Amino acid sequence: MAKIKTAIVGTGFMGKVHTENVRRLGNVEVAAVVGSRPERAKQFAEAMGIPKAAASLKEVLDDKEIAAVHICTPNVDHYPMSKAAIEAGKAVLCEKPLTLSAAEARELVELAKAKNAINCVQHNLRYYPVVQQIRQMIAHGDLGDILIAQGTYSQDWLLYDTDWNWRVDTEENGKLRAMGDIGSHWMDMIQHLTALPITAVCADLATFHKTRKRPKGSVETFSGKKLQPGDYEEFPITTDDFGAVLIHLGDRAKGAFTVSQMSAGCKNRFSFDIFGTKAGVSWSQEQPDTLWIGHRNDPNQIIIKDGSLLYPAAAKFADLPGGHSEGYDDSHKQVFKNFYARVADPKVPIDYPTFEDGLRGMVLLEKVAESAAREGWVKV
């Protein structure tokens, strides 16, 4: 079978994650990489064994052998790069959030439809096997009618004013940081699992560090703690460190969630609880193979991932047998597997998040920002 050639755009944390996990598919070759500067692309290509360090995105888009591109850049580049790639006839897989605005996201959705372009937004966190089991439990009525959804996405990597990443800069990230970066995951997840749309929000946002100490050189995500005092300069901050949101979900359900990048000890605590009229479930990304199931009149259960015991539609996302953990890298691989199945054969059903999901996410983020500014409820 001829390998599908793809290109990675971005040489930071996500560029590495995408490169490593797309290679696990076997039928996809990372043929080129594009960096913010030619020297960074060259360093990345040498470190990762990629044959070509492209001087620009245009060089990749002009290469007729490359079928797809992964956009793993700061958010400000998502829209123009995705647009250029679609217009060049490439399949496009873009990190989230899809764009800086709903208007940009809507334009990409319409352009992709017009060009019949295969497109994906990387909401990988949907694809832990246990998470997909929850989705199937809800679809099969095991929880009854959904009443309550609550949870958090809490991290601590930006706790100190000396912690820095491009995401704290509005010009590169957009107006919402914690909410846009990880709140987008929580809102996407809860809608994906319950099949219920978020219909209204009431939000409160906080910026605890009004200024941060920006490094004098570039810093990769999660690596700022390694810097020394003399490596910084003061920088004003307007993006959010924390957010809390009340939600209406569908016609009946209610809920609430928080996001934080300043919660000491929480490395990547993405968790949610969903309660229905029959049962409840609870899951945390820091223990991804474990599912708690709660009952009113029977003993509660703790289920450990075993594909042979999951609903068939969930089991297909478990590639390893019971007792063998499948985590963050595997969730990316699952998205890539389904995305490239469609690149290879456009008749294959879509089983991954698309730009339509990215547009829905941007609409919600704008409603959250509006709610926080108005200090009140906003309908979606």
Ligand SMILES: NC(=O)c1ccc[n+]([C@@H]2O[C@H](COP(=O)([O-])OP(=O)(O)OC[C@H]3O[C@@H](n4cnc5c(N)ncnc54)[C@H](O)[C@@H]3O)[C@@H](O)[C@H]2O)c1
Given for the second form:
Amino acid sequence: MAKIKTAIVGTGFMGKVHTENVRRLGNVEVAAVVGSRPERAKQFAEAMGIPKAAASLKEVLDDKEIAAVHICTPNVDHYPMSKAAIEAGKAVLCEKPLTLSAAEARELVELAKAKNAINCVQHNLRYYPVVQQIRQMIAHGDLGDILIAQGTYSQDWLLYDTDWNWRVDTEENGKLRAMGDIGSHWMDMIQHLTALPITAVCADLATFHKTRKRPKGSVETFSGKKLQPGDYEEFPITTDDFGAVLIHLGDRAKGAFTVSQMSAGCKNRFSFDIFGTKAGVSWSQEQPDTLWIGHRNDPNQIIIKDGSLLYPAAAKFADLPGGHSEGYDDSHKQVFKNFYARVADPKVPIDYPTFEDGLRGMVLLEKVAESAAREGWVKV
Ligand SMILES: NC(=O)c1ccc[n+]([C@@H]2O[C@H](COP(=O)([O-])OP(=O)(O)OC[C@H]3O[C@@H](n4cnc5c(N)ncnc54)[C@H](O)[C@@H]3O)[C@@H](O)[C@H]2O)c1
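Could you present the same protein in the form predicted together with this ligand, rather than the form predicted on its own shown above?
Now the full complex is given, and it begins with the chain already shown.
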């Protein structure tokens, strides 16, 4: 059977992760790549064995054989690139956060609907098998009514004022940085798991480094540590290094989370605890196969991922046998699997995050910004 041809836009961290993981599906061919400059696309195509280094996004969009595009560029490009791809009749899988504003996200949702375009926003972190088990436990009432959700998404890669990435610049990133980059994942996750919407937020944001030293060359994600001290220029920073948010979840539940890109030692600490009237659960991305279940009157449990012991709806996200870890790469593959099932057959039900989820995320980010500016609660 002919493979579905796809294109990757962006040759950095996500460009590579998407290329590697979409290839694991077997029925999708990465046929082309677009870079910020033709030389970059060429280098990436050679390194990754991709047949075509396109000179521009337009070249890919004009190619009738290409059915889908992955947008793995800085946030500022998500809206114009997604829009152009939908208009060209492609299925679009865009990295998060979907856009720079809720207005842009709303426009994409409406355009996708009008053009009947298959669309996905890459909230891959939902798809660790143990996380899906938590979703099923909540849906089956194992936790009772949800009362409390708390957690963090903390990293340390922007701790020093010499740490630089396009994300610190509002023009490429948007106004909210730690909150937009990783807080977007935390908020998406908690709503996905509990099936409850965040209904109000009270946020406090901090920019610890008022200026950062911008290197004169370009820097890709997580590569800052390799830079030698040398030629920098002082760059004023207004995006958040840290944020703390109180939340209301649905009618009854309450919670709080922090985000940080300046917490020494936290490499990718995405964690949450959810407590209900019957039981609690706890999960951390740094041990993604482990699930803690807390009980009031029985001993607490620690469960290790084993597909044969999960709810069937969670087990379908576990492709390896028990005890064989499934991690970050696998979470991307799970989204791609369901997205391309629908590209292959548009009658397949949607089982991946869509632009609607991306819009919801952008609305929440704007409410967080408004709350921080007003120093008070904001209803969503
Ligand atoms: N889902 C996740 O787990 C996850 C993780 C990291 C990043 N992201 C998201 O992925 C996106 C990319 O982040 P990254 O960490 O890969 O950044 P990165 O800096 O490593 O890569 C971005 C790439 O885009 C290229 N680029 C810039 N402008 C371009 C243009 N006009 N056309 C083509 N290519 C262009 C850059 O040269 C670079 O190679 C961001 O929106 C980010 O929020 C998601």
